[in-house]
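For reference, the chain that follows is the form predicted on its own, supplied as structure tokens.
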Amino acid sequence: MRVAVVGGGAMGAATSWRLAHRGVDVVCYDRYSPPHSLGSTHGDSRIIRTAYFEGGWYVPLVREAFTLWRELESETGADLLTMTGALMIGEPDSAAVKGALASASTHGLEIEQLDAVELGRRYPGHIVPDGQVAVLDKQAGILNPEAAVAAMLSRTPAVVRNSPVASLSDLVDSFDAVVVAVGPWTPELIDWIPLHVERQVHVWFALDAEAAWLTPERFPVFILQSREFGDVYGIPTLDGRSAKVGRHHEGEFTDPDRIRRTVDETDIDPLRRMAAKYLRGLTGRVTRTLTCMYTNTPDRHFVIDFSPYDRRVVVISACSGHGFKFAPVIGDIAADLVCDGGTRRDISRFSAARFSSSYVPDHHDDRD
């Protein structure tokens, strides 16, 4: 069996790895030279967490993803995953707190609930206003996206770099199946999923000289929901000199070939004000910035599905800004769909049918 994977970012690299793992003859195409900083899979760090507030149905998938990330580390010797725990912080009725608690209850996850006093006492890097609470997800940490993509592609026999794919028709004629995993370029190839691409900004602020509490051992990754700043996130220092923060969504709509790459004060100011209000140990002096892109569906959940026009085409790359952590299991699901015509995992919530009443594919089977 010969399969073309279009896109060499997180999802395309993962699919290529999992197909090659099954002995499939796979060729991965990318318009640039992955890992690169022009799409959605870069920035030194990505959060992986288990108490998933976006929906409990993600929990079995992220649990499996942990296993596959460790398998990739074992196969390649790469250091990809650092466990830190994760804090979901907000008011008691915030989606992050309520959703994390719901997922933990459903799946028996190891968590702790922290009130404002305990959160501030245990984690001095957080300035905690009255009424704020947190859920500590103990099965969480940081992934290195560039190293992960490089590791997955190292397990793929054929990678065609600097080769954009303008149309799927030639590939469908030349291969037994095609997997589309091009992130923000998906609308160029697929017109049956409603998508919009969103510009995102990452900012690294310098640490105060005394901020010893911002290390991975003492400062879990966090997602904070606030009325003023929306959803923001933070990563402990990985270089001993700076720490990364960002806003989750809230970015301007864009086009991947015309994205505004320059980061200016309008991007930085909300994050600097957030850090000054909620974090202790950051100076506000910017040491680094970058942009990336989210490819969003209307409901911000994934699409993992066959094309309604040709079941030899599978689309997996509309992950709405929270998909990276799932890459190896999504890649394995794509391999299921290509090789077996279905998967034992429940991906019913990721069907494209939710956007079109006329398209109801069958992509879940009953295998043990």
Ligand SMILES: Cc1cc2nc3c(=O)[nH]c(=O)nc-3n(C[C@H](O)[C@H](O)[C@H](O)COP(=O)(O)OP(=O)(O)OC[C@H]3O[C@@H](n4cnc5c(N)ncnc54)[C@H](O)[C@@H]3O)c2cc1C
The other form holds:
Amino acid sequence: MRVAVVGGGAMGAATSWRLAHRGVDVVCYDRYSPPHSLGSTHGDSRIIRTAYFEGGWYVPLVREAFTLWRELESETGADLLTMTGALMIGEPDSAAVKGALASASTHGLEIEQLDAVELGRRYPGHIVPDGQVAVLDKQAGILNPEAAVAAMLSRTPAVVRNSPVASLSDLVDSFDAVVVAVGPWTPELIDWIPLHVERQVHVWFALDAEAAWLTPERFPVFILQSREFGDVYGIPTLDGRSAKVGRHHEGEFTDPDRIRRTVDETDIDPLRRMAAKYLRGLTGRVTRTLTCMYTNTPDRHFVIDFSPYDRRVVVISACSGHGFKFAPVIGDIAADLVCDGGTRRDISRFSAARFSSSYVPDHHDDRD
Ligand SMILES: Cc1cc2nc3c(=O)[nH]c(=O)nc-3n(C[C@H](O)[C@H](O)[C@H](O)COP(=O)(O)OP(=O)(O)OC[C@H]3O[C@@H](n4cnc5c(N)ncnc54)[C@H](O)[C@@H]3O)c2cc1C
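Show the form predicted together with this ligand, please, because up to now only the form predicted on its own has appeared in this conversation.
Whole complex next, starting from this chain.
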């Protein structure tokens, strides 16, 4: 069997790796030379967590992803995953706190609930207003996206770089199947999924000389839901000099051709104010910035499906700002669809048809 994978970011690289793993003759095409910093898979770190507040149905997938990330590390010798734990912080009825607790209870996950006093005592990097609580997810940490893409592509025998695919029809004629995994470029090739590309910014602030508590051993990755700043997240220091923070969503809609790549004070100011209010040990002096893109579906869940026009074409749009952690399991699911015509994993929530007006879901519309 010969399969073309279009895109060599997180999803395309993972699909290529999992297809090659099964002995499929796979060719991965990318318009640039991945890993690169022009799409959605760059910036040194991505959060992986298990007590998934976006929906308990993600938990089995993330568990499989952990196994596959470790498998990739042992196949390639790459150092990809650092366990830190994750803190979901907010008011007790916030979506992050309630959703993480619901997932943990359904799936028997190892978590702890911390009140404001305990959170501040245990993690001096956090300044905790009264009334905030946290869920500590023990099965969580940081992945290195660039190293992960490099590792997955190193297991792919044929990678064709700097080769944009202009249309799928030639590939469909020359291969048995085509997997489209082009992230924010998806609307250029596919017009049957409603997608919005959103500009996102990462900012690194210099550490106070004293701030020894912001290391991966002492500062879990965190997601904070706050009324003033929306959803924000942070990563422990990876270089001992700076730490990265970002806002989840809140960005302007854009596309890969016209995205503003320059980061200015309007991007930085809310993050600096957030850090001053909620974090201890960051100076507010910017050491680095970057822009990246989310590719959002209307409900912020993924699309992993056959084309409704041609079952030789599988499309993955697994971003909406939270896809990276799942990349190897999503790549394996795409390989299932291509090789077996279906998958043992429950991907009913990721069907493209859910966006058509006549769609009736065949699952309960609860969080699990
Ligand atoms: C700022 C930011 C923070 C994030 N944080 C997290 C996090 O903490 N945890 C998490 O799980 N997820 C996170 N995500 C989401 C995650 O990073 C994305 O879901 C994931 O990287 C998407 O990968 P992709 O392969 O779909 O897209 P991309 O990485 O954009 O890859 C698409 C590839 O397709 C190529 N391409 C495009 N068009 C063509 C063409 N016509 N022909 C050939 N090649 C083409 C591009 O060059 C590119 O390499 C974050 C995303 C961003 C932007």
